[in-house]
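In structure tokens, one chain follows: the form predicted on its own.
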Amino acid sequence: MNHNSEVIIMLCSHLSSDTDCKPLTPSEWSGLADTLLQADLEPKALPDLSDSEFLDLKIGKEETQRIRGLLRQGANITFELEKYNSMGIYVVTRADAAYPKMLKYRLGKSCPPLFYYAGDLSLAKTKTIGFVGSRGADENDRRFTEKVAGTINKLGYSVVSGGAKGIDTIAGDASLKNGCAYIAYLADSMVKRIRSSDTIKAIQNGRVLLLSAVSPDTSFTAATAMMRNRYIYAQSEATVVVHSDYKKGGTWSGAADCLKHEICPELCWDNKDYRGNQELIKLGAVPITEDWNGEVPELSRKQEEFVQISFFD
């Protein structure tokens, strides 16, 4: 781990038990990173800056004290990292070359400063198709998901999803059954997930990668689930919406957000019985059926219009 990454973890992780120093949010970190870049500095310089140098950077006294307090938590964080490392959970930051580049490319400043991960991080470089949909998937949803997963697997794509029950898990299991990889962006409880014998085996075989922007013991919240949805779309060459309610639930919100910001091409099962699906198609999602041949449409905006940002990569 490089020195820049060490500083980012101290500033942005929630690994320390010291609740008096609130870690930087992704947007706060992006603002600080911009400030450092404009001054031709890297994060590793922060521990050695004087009060006057912080003022030169237009960082106020209160924020300076907060940054220094976070940097003093290094020993506590090291202990927590070692605990997670022993479980097979590691950290990658935006200062590491291995950080998922599609997220930087498509989300820019809104991508998180770090991810916790378990599995082969190089899987994040593979071509993937995302799958999103209802947790309460029925047999028709299962058949459609498995058929489409088989199509994209034959074309060399792996599956990326949110790792939840229902469509996410059906798509991931199908990809593994077809001999391909599965990437899951989790919204909570990575520690619980890696206790599964099937997950452990798949990780050991180099076919599963779990990532989470929240600490490995964090419980589920709607807010983290919403942000997780963006990571799925950003990782994907295209994302398939299998089943969405209309104007409610995480699947609808994530799909509508993707269409609004054109994060990736969005495909939607043209199921006439699913009003949410039909409304997403009206908003611009590309309708597909079980006979879809795997062709991925292009976005209306060109690739160079995506925001690229490295932040010390």
Second form
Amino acid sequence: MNHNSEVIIMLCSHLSSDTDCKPLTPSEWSGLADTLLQADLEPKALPDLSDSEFLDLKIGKEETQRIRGLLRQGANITFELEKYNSMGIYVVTRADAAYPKMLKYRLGKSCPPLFYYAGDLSLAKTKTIGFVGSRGADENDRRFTEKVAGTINKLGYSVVSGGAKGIDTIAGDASLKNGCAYIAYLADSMVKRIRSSDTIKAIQNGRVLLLSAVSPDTSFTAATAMMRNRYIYAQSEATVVVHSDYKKGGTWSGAADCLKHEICPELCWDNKDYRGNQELIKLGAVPITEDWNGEVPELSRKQEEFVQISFFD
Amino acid sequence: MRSDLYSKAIEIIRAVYGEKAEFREGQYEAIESTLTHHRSLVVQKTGWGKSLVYFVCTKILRDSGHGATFVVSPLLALMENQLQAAAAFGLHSVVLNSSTKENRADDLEKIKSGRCDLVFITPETLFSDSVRSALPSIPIGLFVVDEAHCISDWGHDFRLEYTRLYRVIRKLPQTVSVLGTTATANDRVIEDLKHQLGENVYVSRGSLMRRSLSIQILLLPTPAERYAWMLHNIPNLPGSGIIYCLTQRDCDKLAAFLQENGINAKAYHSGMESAETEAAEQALRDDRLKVLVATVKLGMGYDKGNIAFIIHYQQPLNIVAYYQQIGRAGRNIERAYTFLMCGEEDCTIQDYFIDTAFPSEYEARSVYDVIRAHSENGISASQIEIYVNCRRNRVEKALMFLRNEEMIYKEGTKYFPTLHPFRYNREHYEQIKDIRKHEQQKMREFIHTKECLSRFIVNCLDDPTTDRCGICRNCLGYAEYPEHPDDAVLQLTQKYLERLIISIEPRKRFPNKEFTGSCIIDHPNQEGLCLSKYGDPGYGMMVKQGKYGTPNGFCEELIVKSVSILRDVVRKNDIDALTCVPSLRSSIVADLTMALADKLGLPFVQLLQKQGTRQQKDMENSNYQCRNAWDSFSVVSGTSDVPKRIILVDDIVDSGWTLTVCGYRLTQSGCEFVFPFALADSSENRSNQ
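Next up, the form predicted together with the partner chain. The previous block was the form predicted on its own.
Below is the whole assembly, all chains and molecules, this chain first.
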């Protein structure tokens, strides 16, 4: 592991339970990274900075203490990491070349400083189409999802979803069945996930990649699930909304958020019975049917200028 | 900066040892490299002052607000002297190992709150659940790996627990200092350790020759000769000492022998209750004991300054282990005597250790497959035994192996598969085996060398010295203590050994509920008797010859001896009759039982019959053994009038399941008292540590 990554993990992971030192949030880390970049320093220089050098960087006394406190957690964090590593769960940080590029590109400073992952990380480099929708999918939802997954798999795309029950899993399983890969950005409980016999097999065969911005033992919260939606949109060439409620639920808020920030092109099943879907189409989602040919529309506006947020861009 | 660090360090040792104290050669350099974020490795002989290095480092780190120092050491003994030495430096320390379990919660609280400077911990405890869950809230400033050679599987004493340790160490960020210490590493192990500790490892290495140890080699093939030598010579040895045995059974047997013959001796091994071992160790520490009879587990981390002699009852696996073990003697005294005994059984025991160090591919694969099939909810070790026909200790070995190779992990009592695929690097394990065999060969050369024995040892550790110790058997040109036992003592000893009888502990529980609906055995057998250890000199050898060597069955001498033992049993217990465990292949057990019944004047009744099943000796663990015996033995149909009090005879007892099931069948059909008797016990020494 490179020494910059070591420092990012010490500063940003939630692996230490020492409550005196709160880990840095993604934007706090981005701020610090900016400061370091401007001073032509790398994160690995942090442990050796003196008080006056911190002051030169305009980092205040309290902030300096917090950073030093976090850096002292090195050993105990390593034990936690080793525990996960031995299970087959690893960490990739923004200072690693293998960090999912699309996320840096599309989310800029708000992309997480690190991800826990299981499986072949290079799958994140493949072109993917996202799938979102409710957990309680019915037969129609299933048919539509499998049909569309088949279309995009034929064109060489893999599936990215949130790894939850319902649409997420239907799309992922379809992709695996079609001989393609499946990337899941999990909102919680990665440790539980890797106990499934099918998941173990698919990961050992190099076909599944699980990623999570929260520690592998974290249980579900609505907030992390919302954050996770953004990663799906950011990772994909385009995301297909299969079934959304209107103005409630994670699918709706994620899809609306994507349209508002134009994270990626958003496609939506033109199903007249689904009010949420119809409203998303009114807001700008591109309507598709199950006969969609897989052509991805372009975003109406140009992407922002790409900001350098780490050291390998 | 440098001189600042030096003045701090020298000030610390002068506060402890007085104004004139200076560092020994290399000590300050090791301190400096440790504190400037280097990975450091100190390879120095026992007594050089390795702990001083980390005491001073800890003191400096703590003064500048860093976390505690963790010293990982495979110690079994409480390190009283270490703790006292640490206290002299004003360091608060705590020991975490299996014997300090009761205080675990308090100790961890103390460490968390920053009131502890030094934590001595065994690798097993470091990875235990309670410590693991506390670690995330414990800042660590310095990580010391004592006996660091255990990390290297090229090393003489590679330990599977240490594999996980080195994985952690390798991932430790540069902000945490790491210091490895050992007295026993050759060039190859040092290279390996440098690689495993990380980048830019500083190595401190000095002369390994110990001038206070005299070595004498004793070629005494039989146990009786060695027992007799000790009985005769230990009273003439100065002070107190340690006898090392390779197995726990040898420790128990030898300690009992010495004790019964007037030498104050106690056994010490990990198969004993911790209260017993602590008492034994305390007695040695207080000089109340002449000799402690221990397995090699005592060797490491044991720290008593005036151990005056060390006797090896068998040869250790290799010279480095030997050097490590004799290194315990003569630390604060001018002269200590060490004796290396070489017995006829040494090679067999050594081969066993070498051949079973890794699980076979079959064992590893079978255990892995069971765990893989239970990925969702995990599976416990005892459940695994139901699916795999392997001995318990083999299953345990396989579990340890799979864990270290990261193919499985443990949560609570359950094992789960990891995402890493199964792999078995046979070539690597074979290579290691070859190295062990080569080391064994080197040990044989050592025994017969005419060179200075100390020099031979340190040369093996790549210390190129050409000096002679001047005090070993070869340097002196004569033996300071007799090379053979006294004849009269030898005769007494032989008599003693022949008298030894082994008890057969009755099993009180079935391995699971599938047999009777309950695990409890309602009327277990009595505690029975067994004449010998299968294959041991004397009766044990006669049994082996009787079973496989001669067509006439067991010899008269065995029958006479058995009758002399059983006569007492019959009288004390009102025995009505004798019966035997039936066999489909030969009648030697029935013939034996009939002969015994005849001489004891009791009837022989054949109450049990056997159905053709698999051979009991092919069953490897309790589940399979009990199941096979259960399917094999039943009471002869139509039997009525079963004798109430009976002796149940078999030739060889191993797991005890045959006797247990046969006894159970007998009590179910009306027997009230079943007393098992066997000629020999062939159970694998439960202790091979």
